[in-house]
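Quick heads-up: it's one chain on its own, the form predicted alone, in structure tokens.
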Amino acid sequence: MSWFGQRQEPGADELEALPPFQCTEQEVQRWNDEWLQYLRSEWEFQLAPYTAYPDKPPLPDSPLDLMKLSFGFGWPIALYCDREALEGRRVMEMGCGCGNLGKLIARYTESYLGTDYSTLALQIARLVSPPSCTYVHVADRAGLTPFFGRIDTVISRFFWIHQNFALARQNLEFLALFLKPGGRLYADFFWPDPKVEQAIVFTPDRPLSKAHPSATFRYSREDVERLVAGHPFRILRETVSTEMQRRYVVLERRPAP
């Protein structure tokens, strides 16, 4: 039985924002094509197994310092997260791609769950990651249900910067199913440096674009508050990094009423 929905995309430049469980086969193919492009230039990095990174450096105390952590020949992990939210925790990554973060961060966690829209990326992730990593497609409800209410921490990199308001709200609803009460979600919203020339930047209320699928969406503090309203989350803190052009927001999962 197929996991995927069968919906027609809207016309013109607009892409419909579908909830993860309603992911279509067309959406899967779009992201598979994206990953094929990345693999043409980054295959050595993307296909390197976790055994190619034998080091286990201590995690820094500061989330901003954690972003600079690197392993062997790899790039800095670019992850904003508190050390105590990773060490010995059940961690989930939204938008895990080929497992580039999972194969590294899993050496600190109790377990790691990666989800993505690309079936190609997930298959590569399974091949390069340690046994403590599990990878499940976002539309595979049966495969994901055992993880509901069991996750301590949700992380992501280069993910929320590409979410418009409609899609971000659907992702919050999706991720709320997994987080335990008191669990944390770490989100990386785009906040441009006015001194830096930008490519394509939209406001959160703009529809997703067919012509610019990698466009970023600029979130103010008020936009984040509006996004969280009506969802079982509260804002614990935010950190604005001009260097990274990010508004890092830490959300806490509130108990069910």
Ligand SMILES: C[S@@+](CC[C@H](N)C(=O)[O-])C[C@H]1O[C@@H](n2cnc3c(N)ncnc32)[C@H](O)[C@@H]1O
Second form
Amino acid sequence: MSWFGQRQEPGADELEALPPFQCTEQEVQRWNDEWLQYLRSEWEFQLAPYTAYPDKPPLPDSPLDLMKLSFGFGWPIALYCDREALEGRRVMEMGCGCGNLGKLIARYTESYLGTDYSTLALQIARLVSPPSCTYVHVADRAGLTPFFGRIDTVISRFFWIHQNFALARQNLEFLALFLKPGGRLYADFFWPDPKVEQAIVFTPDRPLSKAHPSATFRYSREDVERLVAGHPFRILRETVSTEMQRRYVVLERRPAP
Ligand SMILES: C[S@@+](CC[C@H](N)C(=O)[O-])C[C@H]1O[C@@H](n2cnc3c(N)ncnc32)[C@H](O)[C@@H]1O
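Return the form predicted in complex with the named molecule of this protein as a structure block, the form predicted alone having already been given.
The next block holds the full complex; its first chain is the one shown before.
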């Protein structure tokens, strides 16, 4: 094939960021395909049911210690969240994938709602999770409406790292529908360690890439402030972890004026 045959027109790799309720078949397929790739190496952990993890270790007080919590099979939980925002709470996960987090965390929460673009991942999540978990597609308005205003805590893992600015703003608008006033949103933005060689890292203003759903977007503190501006949230705190290459940000849902 000639060099010209492989050339892409400017913008050919760009994907428009649509609000969650307007998610298209293209977005579903893009992430279903990504999950088929992930499952090649991760199927053993992603397909293990919650019953394969009988333990219920106490949740540590510190979110950085929670990240290291292990259930004896698979990886440490790698979730940044405060214990009191999980125990006995109504929790929602944005970008829940195959329920890898829900099937472990739901044993501490009152209820657990997971939502995602990928129909494939959601189907696996339903099969591996306990009955207190509910999984609803992100574009299923009728399925999600009963949860509006009823969620105490929104968590996410390996999620905000893949959201550009346009999509992240749509996500905030969407999540504001679910959180009670005073409820918390825990976001895991990417913040690279300069000593680590990086794969594909974009600034948040770059469009989404069709070819690379798992590309990461780096958010500075200013980017996060710009993101939250105009939304009913305030920044409670942030923690930068060089080890995890993350800027963890805790937002609080402000009451309606
Ligand atoms: C890297 S996976 C992480 C899955 C899960 N949080 C975990 O830790 O196992 C990212 C997930 O987010 C979903 N996703 C990405 N952007 C999304 C969006 N804007 N709305 C809903 N789901 C999204 C993808 O379909 C994928 O399942």
